[in-house]
Amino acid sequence: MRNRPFEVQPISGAIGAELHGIDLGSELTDATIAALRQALLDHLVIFFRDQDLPPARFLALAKRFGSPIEYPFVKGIDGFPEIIAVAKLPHETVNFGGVWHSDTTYLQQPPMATLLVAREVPPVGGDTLFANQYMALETLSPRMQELLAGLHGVSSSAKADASRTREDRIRSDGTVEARKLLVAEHPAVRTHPETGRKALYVNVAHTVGFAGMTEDESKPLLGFLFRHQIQPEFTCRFKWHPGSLAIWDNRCAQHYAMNDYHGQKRVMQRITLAGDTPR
């Protein structure tokens, strides 16, 4: 986009860009928000450094991009139910989000996007990886794409790997419905409502099978897709500093929080934005 008020620097050939020269805590014009949204659509995840975003300002920024929603399993921070703490404390060994996924696909309308800001990070480790799911689909054979186009994935909030990563936060900040089972069916290939592009839409954290198929029948195909969709060529990796912010598009990108900082503390704050019904 011409004359956008910031610099865009891609960080890999597949996904992700750092945006420089913009203060997200200031009053942003509608034109600037439109340019930021276009950068998100172009790069699937956008990153910012050295942002001063206390909770009220962080929430106000999120509202410029969409409608913040509450996470079903963990309470928000004091005074801000839409903002949850994504933390790992020095004595903990499992990290929140430490499995490849698109956020909360077990909801009937999974979030459109997620905003994550770093508050406290370890000196080394704790990076986040992101994977391009347009590319994951487009690199499959035409016959495999045709097969997947007729399938719906079943997502469950109780899948073991994902539920394990939120146990520490449920113990400290769980909601009254923290143990509720949530299940949803979504197309294995979804069409992005803004770009019109098709993306692979299954993930190892939440997808337990395909509708109309047994678990044993689903397992071989899902296993292949889970390996395929996170190939290094589809990914980028982001190193956090306090004040770093990431915004990613859950409709076409997955992410994975590295768990390589045992004995250290990492504290982030997260907002998810309401999405549509995948089609």
Ligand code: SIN
The other form holds:
Amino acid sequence: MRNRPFEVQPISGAIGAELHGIDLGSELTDATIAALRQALLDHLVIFFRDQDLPPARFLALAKRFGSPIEYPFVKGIDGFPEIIAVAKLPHETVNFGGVWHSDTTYLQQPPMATLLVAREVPPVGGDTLFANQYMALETLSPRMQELLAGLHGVSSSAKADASRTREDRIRSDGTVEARKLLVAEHPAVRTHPETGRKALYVNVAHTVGFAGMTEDESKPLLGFLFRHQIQPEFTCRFKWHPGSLAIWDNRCAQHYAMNDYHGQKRVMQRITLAGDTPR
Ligand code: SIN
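Okay, that's the form predicted alone, but what's the structure of the form predicted in complex with succinic acid (SIN)?
What follows is the whole complex; the chain from before opens it.
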């Protein structure tokens, strides 16, 4: 788009761009929001540096892109139920989101996008990786794509690797629903409602099988897809500083929070935006 009020710098060949020259805490016009949304659709995850976004401004920004929803298992920060703290403290060993996933696919309508702002980060480590799920699908053989197009993945909130990553936060800030089991079925290949492109939509954190198939029958194909969909060529990696912000599109991207900063503290704040029923 010409005349857009920011610079776009892709950070890998597959996914992700840093956007420079924009203050997200200022009054943004509808045209600027539309240009940001287009950048998100083009790059799947967009990053910003040095943003001054205390919680009220962070929430106001999120509302320009959609409707913030509450995370089912962890309470929001004081006064802001829609903002959760994503934290790992020096004595903790497991980090929140340290497994490849698209957010909360065990909901009937998983969030379309997530905003994550860094408050306190370790001097080194704690990066986040993102993987392009359009590419994951498009690099499969036509026959495999055809096969997947007829399948639905079953997502569960209880898969062990993912539930482990939220245990510390449930202990400190769990909601009354924190131990509830949530399950949803979604097409293994979803069509992005805005771009019209198809993306692979299973993830190792939450997908437990294919509908109508046993766990044993699902396992080999899922195992292959879980390996395939996160290969390095589909990814980018983002290093955080306080004030860095990422906005990612859960409909076509997955992410993974690196857990390589033991003994250090990392504190982020996160908002997810309501999504539609995957089709
Ligand atoms: C998340 O999975 O939402 C957290 C990602 C991160 O902390 O980098």
